[in-house]
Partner chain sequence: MSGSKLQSAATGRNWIPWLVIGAILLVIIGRILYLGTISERFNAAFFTRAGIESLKLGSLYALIALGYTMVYGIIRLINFAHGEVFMVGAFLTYFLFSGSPYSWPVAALYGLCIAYGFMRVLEFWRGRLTDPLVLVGGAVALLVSTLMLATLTVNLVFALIFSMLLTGVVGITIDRVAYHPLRTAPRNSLLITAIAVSFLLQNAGLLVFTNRQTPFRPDTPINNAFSFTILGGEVRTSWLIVAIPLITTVLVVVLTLFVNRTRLGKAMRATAQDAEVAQMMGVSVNRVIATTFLLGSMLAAAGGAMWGLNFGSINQPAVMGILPGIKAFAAAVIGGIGSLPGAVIGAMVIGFSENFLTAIFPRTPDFRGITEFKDTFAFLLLIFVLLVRPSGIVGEDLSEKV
Amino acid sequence: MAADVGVKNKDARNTLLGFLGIAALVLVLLFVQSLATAEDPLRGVAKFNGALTLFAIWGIAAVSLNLINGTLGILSLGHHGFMLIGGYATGLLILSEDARNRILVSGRSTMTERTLGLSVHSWFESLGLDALTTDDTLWLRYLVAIVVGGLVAAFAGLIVGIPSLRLRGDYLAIVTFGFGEIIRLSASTRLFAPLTNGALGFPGVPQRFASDQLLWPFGLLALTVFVMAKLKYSSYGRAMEAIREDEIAAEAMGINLAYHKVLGFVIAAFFAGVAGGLWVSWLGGVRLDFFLFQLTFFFLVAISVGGTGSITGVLLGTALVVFIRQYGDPLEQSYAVSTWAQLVGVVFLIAAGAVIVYRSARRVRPRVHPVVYLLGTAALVAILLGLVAPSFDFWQETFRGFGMRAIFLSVLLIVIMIFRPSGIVGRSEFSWAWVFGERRDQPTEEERAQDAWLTNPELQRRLAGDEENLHSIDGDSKGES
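That sequence in the form predicted alone, only its own chain, can you share it?
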């Protein structure tokens, strides 16, 4: 009885702390947004505001991709295709009237009056809901548009999920990559050009819901995390994790492989479509080059670096990727070759030190891995060359590091895969019990509701009776001896 009371008190404490944390986050977001929209904003606040928005949008996409790659254990490489579908659908449905008129009179446009008439605004007018067609109710029309975009992307996820019933491993990864590229390239063909305006795309998507406001993207990110967390710890999530570990064993236990695989693709595609709708609102328009495979690459790096299968790890990895993308400008500037050599040496030293610290914290032997000696030697050579060889003309030539941010992320991914294949946090999740250093020794109420033996009184009585019999047998044997 005392244990149950203690568990309930801890649950109440965790709930209260969760609400306080959310309230504090909302206040911080409102404060940052007020600074960014001020007449004389502080230096760097607007860029920080953009980094927060990008983190929220990419966080939605990465967390949804983690459902397929981390929970189901299926390597999906076509998430940018789902985002493209959701982005185009949302952008077309919420496009401003001025933008529609400009596209219609443009000589280069391939969109027709019929396709440009597809909008939430016209839907509400046809239903006689004129009160919902004003500028003050634009938020409601955008919400409807983003939900429709997510549903259209979910239908595409259903189509992609069907091949997963027969394909596995690399073959399925190729199918998902092919789907993403087919969708992206098909958007510029004559068949879909009336809806997408071909390779030109269309501007005029309202930016107030992503670029000008932080609560929209973070609110949808919170909803995504909530749904994915509930799904992960539900019977469906456990079934998906069983499929990830061993499909044959999961099927032998009675898990419907086809149903859970397709379900995972549909849910992940829906939230990817939502992320696509926020993405086009942040950019202010829709174009094909907004949805390159590079997007999926960023999400894969975030998942792999943070922790495959962990929502906490995915958000941590997304924050790292967004930070490098937004604040990695110095990596792509022009420097002398000798300076580049010194920078590479410093990076190697940091990597070697990180490996030593990690192996020491995890008590892995040997503490100094042979690769550390290799990294240290290469770092010292690079630094010495950068310091003592500037007299050579070659070392004074300048070199601009185009694409160094992507290269840095690639190197980071390689290092993580070598020394920490499961990611920074592995499959662990943040919890208040972890903050207070508590170890959970009792199942949660949700686990009790899911596991029949925990809530079956008859089975518990049998187990208790068997345990008493074992104790009596053990006592008799000791008495005889």
Second form
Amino acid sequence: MAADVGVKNKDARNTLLGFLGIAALVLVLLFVQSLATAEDPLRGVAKFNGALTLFAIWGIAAVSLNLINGTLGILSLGHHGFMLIGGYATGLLILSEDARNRILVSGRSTMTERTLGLSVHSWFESLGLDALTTDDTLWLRYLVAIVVGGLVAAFAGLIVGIPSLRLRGDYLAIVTFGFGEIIRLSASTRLFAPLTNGALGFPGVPQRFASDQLLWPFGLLALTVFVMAKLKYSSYGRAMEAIREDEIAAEAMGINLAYHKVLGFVIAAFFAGVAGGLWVSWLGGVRLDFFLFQLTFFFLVAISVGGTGSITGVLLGTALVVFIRQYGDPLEQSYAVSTWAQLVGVVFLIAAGAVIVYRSARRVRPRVHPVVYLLGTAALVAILLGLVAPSFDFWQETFRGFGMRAIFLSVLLIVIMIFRPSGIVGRSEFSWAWVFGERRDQPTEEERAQDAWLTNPELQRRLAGDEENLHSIDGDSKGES
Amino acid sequence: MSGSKLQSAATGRNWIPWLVIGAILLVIIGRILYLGTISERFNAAFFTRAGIESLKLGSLYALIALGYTMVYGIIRLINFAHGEVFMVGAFLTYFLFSGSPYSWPVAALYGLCIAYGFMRVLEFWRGRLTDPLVLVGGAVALLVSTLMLATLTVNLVFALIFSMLLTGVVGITIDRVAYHPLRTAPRNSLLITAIAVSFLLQNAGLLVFTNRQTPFRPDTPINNAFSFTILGGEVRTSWLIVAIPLITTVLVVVLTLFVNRTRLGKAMRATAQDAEVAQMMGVSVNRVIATTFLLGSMLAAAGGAMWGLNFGSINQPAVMGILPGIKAFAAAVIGGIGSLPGAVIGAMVIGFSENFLTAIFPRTPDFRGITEFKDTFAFLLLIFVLLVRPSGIVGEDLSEKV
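For comparison with the form predicted alone, kindly provide the form predicted together with the partner chain.
Zooming out: every chain and molecule, the one shown earlier first.
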């Protein structure tokens, strides 16, 4: 009984801590938001604000991709396609009246009056809900637009999910990639141009919800994480994990493969559509090149680096990716070649040191791999040449590190895949018990005592491999009978 | 389980594919005859031109698809980075060809890589990298390439050869650095790594080469105009129409001979059958894999160079490799992944569907044409083939795997 009360107390404590944590987060977000409106000459707060928003938007997409990649175990590469559908739908439904009129009068637009008439505003008007068409209630229309965008994307997820019933592994990955690219390529064709305005896209999506109000994207992120966590520990999530581990065994246990796979795709696509809606709102418009494969790659990095299958890990990975995207821009500026040489030398030195540490920790011989000598020599030469270059007047031309952030992310992904394929946190999730150093996955002494099967002394001896005593017991019992 | 299903389907309804092919051919012929009646524009010359253009495009795809199919046959990896290797080949050809002479250290660095690639190629013949003849060959290659790069402007043929060797070295390096540590890892990790390598190469291309579309119209004989008449219509095109399929044929024949006639080729086939058993039989699997990457990357480099010549420009590094790469992969799957003839057949199917279909369903007053959708054909065909006949046209069991 005592243990029971303890567990209940801990549950109450965890709930309380959870609410306190959320409240603290909300306060921090409100504080940052209030800072952004104040004077900000260096744009540091605005940049941080942007990083937070980006974290929330990409977090939604990455957590939803994690449902397919981590929980369901299917490598899906078409998430940018779902985001595109959600983004275009939301953008079209919430487009401001000014922007609609400008598109209508411009000669280059391919959108018609009918497709431009598609808006939550006009729906509400035709329903007679004039109170909901004012500027004050834009948030409600935006919410409706985002939900509709998510539903349209979910429908696309249904279509994409169907091939997953027949295909497995890397073929399926290619097919999802193909679907993503088909969605992207056909969005600009004349068939869909009345809806998408072709390659031009359209500006004029209200930005107020994604960039000015941090609570919007973070609220939706919290909703996504809540749904995903609930799903993960529900029977559906367990079934999906069973499918990930072994499809045939899962089917033998009576799990409906087709249903769960398609369900996973639909839910993930819905949240990807929501993320797309926030994304176009953040960017203030819709264009085809907002939805490149690059996006899916970033989410893939977030998932694989953070921890495949763990929501905590995915959020951690997203934070890392967003940090590099937002604060890695010093890498992409122009420096003299000698500076670059020194930088490359330092990176090589760090890599060489990491190899030595790794091999020592793993007790692999030789501790100093030949590659280390190569790397170390190259690093020293590069640093030395970089240092003397200014005095001997060579390597002085500047060089712009275009694409360095993406290079960094891909190298990071390769390194993680080689040395820690399950990601930084693996499959474990954040929990308060972990924070307090409690292990709730282990039974308490009392629970152990209640378990008659485990307390059977004969079984314990057998488990301990105590062969001699085992034989004596067997002998005794035989003798008695 | 699925194998038995496949076999019964194959033995039970053998006539269905033929029926489908026949129906498609009938539709195409009917469409051509119909188009001939509605406009003067659609004469024999129009369709001949569309046909040979498709052949040209198909042979370009074939060069890339061979790399995909070989790598998949050996290590069961969809080498996502192959499209980017193709891009690297195109850019290296461009820079080796149109660049003015390099400074000595740069030329020596290029020369070292070229010599290493050349030694790997000579290794096919002598069997060991440390064989005296191979070493002599490498030294000669180093001297010749360094001298050429440092003193003269290289002509197109040499630029192509150098670029193939360099790209081959790039391929080997990718395998050694990124894929080799993951030989026993789950397939998904390997595929994610391949995607990362592809992204890395795209951005490295952006960093090293350029971020703009690069015009590539060298003043060489194969770019000259070439025209002939057929059934009274004149077909105006360039000598590339002869050169590209010809070079592709030569390379494919050499590759097939290599795979079928040499010891290393035999080792490749054995590894494709069963890597573990091959290793027990004394095949050096790592060497076979390196060879596969070398050959695939060399073919991709040739494809990239000719792609640039064909379209008159090389696209931005970040986008050049993606579509051709993934279409070539689709070609490899359509033909039957793991099979060399399958890759060529699949590439032709893609080339014709992309070019010939858009030609016979052109824009007419009452029809918008399907040109806009041509990039999606490869994906649709890929999905269709994967759902209906995952073993592809040639099929895995019917032909030799590599």
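Source: prediction; values computed, not measured. Throughout, rigid core stands for the largest set of C-alpha atoms superposing within 1.5 Å between the two forms. Residue numbers count along the first chain shown, from 1.
- Core-superposed comparison between the two forms: the C-alpha position of residue 339 differs by no less than 2 Å.
- Once the rigid core is used as the reference frame, the Cα position of residue 355 differs between the two forms by 2 Å or more.
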